[in-house]
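The chain below stands alone, shown as structure tokens; this is the form predicted alone.
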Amino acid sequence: MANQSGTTADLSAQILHALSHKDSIKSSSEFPTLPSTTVKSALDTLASRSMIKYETDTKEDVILEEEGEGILKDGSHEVRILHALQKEMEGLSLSELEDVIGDKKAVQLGSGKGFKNKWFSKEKSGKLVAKTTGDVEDVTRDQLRIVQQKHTYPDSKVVAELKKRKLVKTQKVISYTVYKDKEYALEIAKLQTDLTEEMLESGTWKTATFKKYNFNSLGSDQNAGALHPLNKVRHEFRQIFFEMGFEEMPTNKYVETGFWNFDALFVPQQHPARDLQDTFYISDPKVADRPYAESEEDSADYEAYWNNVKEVHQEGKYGSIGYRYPWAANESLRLVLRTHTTAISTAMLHKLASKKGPDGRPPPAKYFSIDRVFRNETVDATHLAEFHQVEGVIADYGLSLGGLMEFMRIFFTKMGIEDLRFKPAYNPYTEPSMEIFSFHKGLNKLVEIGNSGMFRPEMLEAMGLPKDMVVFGWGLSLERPTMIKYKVNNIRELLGHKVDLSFIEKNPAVRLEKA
């Protein structure tokens, strides 16, 4: 047996020396105590130089568990109980046996085997009495002795029984049969990795042995940047919108006035969404100027729009009775972190109202945006105070609620999300309104993935859009579809300080299963 060493270089030399007088060697015989991974590392080094070749041998050894080693030392539970009962002519109760044997579990298991072998019986008094006076063969102990010596047992049924009793376990053992190869030598030649200028000048390159290229080895980690999963899904969403003929809206304004964020959307100034517990308000400055036009000729239009919004809230207009409360201009000018990108959609629809198509009316339009919004939410597994909203708006003539539902099915099918569920809902600026649900396999429940509806006349006509123009609007978070696609159950593991950077680096680009 070779002297065993801990380093791969020393072990490689020992393997070569062991082969010097033999055609082949067995690693299990030469290096019985070394881990197979250590032996394989040395063998691979030698095999890469064509100095040796080897074959892998795999087998399963049967080895003793801790309880099995105890039985091998002291005897089986049933035989120990029998010996204890043979010493007490009047027998022993189970509690007395536990005191003698010192192991409650051993008494429970051994008594069952003893009754089966008819070695002892139970009297009316409850005591166990030995029925066998002579010595008995301890079959279990003999079986375990063979297992200890040979690491196997000829009868597989016996092995299965011993495993069931948790006396033995099987262990995979890997060993190697090693042979000499064409470049075999007792010493390992130093391999050159580079052809240097000095070698060319001296001519030593002619006799040098060069290390072969390993074309199967992986390249070193380049530590390159990686797109966040949210950005990957966002890219796919943008492609869907562009494919369906949408125009992207500018979303670079995180701070909005209450006018665009709430009032223009027909959200009353007493609505709970405008409370501090739902909306983040800016402290400095607290208020903004009134909405104004970029050009002087449009200023009258903006003034009319401001007054229309005030009237539709305060007195009612366009067939609506309004909310009938004193509308406050200062409340409308308070600055907030936008709670939805619908504030941008409103501004875009207001600009659309001033455009004229060939028929003198505003032309049909499709807008979308994907960007951050902010709400004073309680953070949990499915909610964050800062998240991304995907929003789409379609303005056209002759649209209906059925058309909105069908469009939602087409839109979400392009993302690979099918079998939608619609639920009636309330939004101040859409009527009718619907929440959209889809089944999340990770959370094992229906999850709301979007909200939708048809914008109210109080909102559209106030900005100058004609009565027969209908506008669909819908929104969904970017996080929830991303969670579904990447099987993330907690939104805090997707965005925020708890995100694992390796999750971002290693996850592949998402591909929405477009139908």
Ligand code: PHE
Given for the second form:
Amino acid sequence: MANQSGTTADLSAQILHALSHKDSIKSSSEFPTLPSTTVKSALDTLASRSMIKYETDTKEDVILEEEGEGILKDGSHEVRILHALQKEMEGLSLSELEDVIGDKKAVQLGSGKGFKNKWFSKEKSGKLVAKTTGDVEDVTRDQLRIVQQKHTYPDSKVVAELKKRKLVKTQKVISYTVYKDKEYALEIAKLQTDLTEEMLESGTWKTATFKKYNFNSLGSDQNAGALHPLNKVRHEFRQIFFEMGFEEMPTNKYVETGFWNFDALFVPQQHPARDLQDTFYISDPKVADRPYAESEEDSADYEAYWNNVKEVHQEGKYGSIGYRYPWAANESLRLVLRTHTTAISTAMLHKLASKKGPDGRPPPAKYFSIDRVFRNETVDATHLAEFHQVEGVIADYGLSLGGLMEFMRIFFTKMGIEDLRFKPAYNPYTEPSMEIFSFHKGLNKLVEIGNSGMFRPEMLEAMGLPKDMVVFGWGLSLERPTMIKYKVNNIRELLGHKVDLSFIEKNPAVRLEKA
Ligand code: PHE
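Coords for the form predicted in complex with this ligand, given the form predicted alone:
Below, the chain from earlier opens the complete complex, with every other chain and molecule after it.
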């Protein structure tokens, strides 16, 4: 916009020049035709160099409308009608008047006023006849003349009346009163931004004018990489888990067999969660191999485990009567997109069963994971077909439910969630199961934040874990606390192709309000 900045520079020079022989100038009289925004930008440039100071005055100007201009030129309608009638002794009919005046509306408006002033009257013949031979005062025209000269009128009632008659309008006018400031000069000095070697050598630094630091300017964009809000919150959660002595589970597989996702968790093969409507099944390949050790260190017995799972579902075992249905190996081998990270926890607990602590028994363990899971959900403002699950499991001897509730309280307090409530719930793999609620101050209600429970013996004993080892687990979504934290109402603004990149770039680092 070279053109526009050129104009501003010219205008700045004009302003400085106008001030050279006056103490102050008014922009409305110096530059009456320039838009106030143009004037302001030139003034701001000079003011930023302390060359001038200015005050802003805002006032209402009264301006003639087109009809008002017409009246000012030819006289008001009533006076024009009177003049026409004064020339005709016999008077004129309305239609004759319209021909003379040439404006039907003017005749209508003007005749009413003329009757009121008793300047003319209507005879029986229907003709209008003048009642006065002398000259009359054209009040409206006189008022408009003053408005035109002064852009205002002393009596506001008159302005209101003229406005109502659509002869004038009012308009906001911004003008500036400009004064010299301490750096006033006729020329705009070239501002130096750097002190150079040459300036020191030649001595010009003594007279040079240096540009002031602008502490209000925003730095230029750094274009650095940025973590997604979910990753920032994930980072905070990981810190809490590590701080509490948890070990991170390897969750690097989205595809699992029904065995790990459901059967090992004592979820019966007819359970609605296993329906197509809830779970995504892989179409190619459809099935996988039976569970096996994936590394050499893994000495767990997968064959016995497989058989135990089958038996506990089909016939019952470990004191449980089971579900008593014909358990199908093929159903268990079907590949699914994992619906929860509990599939991973299960595999980890199974490995734990073959580990030996100092007393020869599986040692206590604390595991966590934060990763993606998939559910065949109808997508809406708060649900996508995938989300991130935060999950923790604690395996130890002699754990009590009360102790675990206390643990939950400590865990959630570390992420700023206080005032926990527990509600009995149902999961096929835990008993007892508890939904975890917290009172949300912003929403002023209890919101569900997670699900938890003690894993069932049907699940744990089939793995080979000792009877007196208790395993507690809980899970929550990463999305919900992130949405609350970043005040995102629609999950599609957080995840997916509609995410605004600047939202990711500009968001501050997360700080969970830790107690
Ligand atoms: N798998 C549960 C869910 O998806 C969370 C959970 C994990 C519950 C462990 C109990 C124990 O909601």
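All figures in this text were calculated on a predicted structure; none of them were measured in a lab. The term rigid core refers to the maximal set of C-alpha atoms that superpose within 1.5 Å between the two forms. Residue numbers count along the first chain shown, from 1.
After superposing the rigid core, the Cα of G392 is displaced by less than 2 Å between these two forms.
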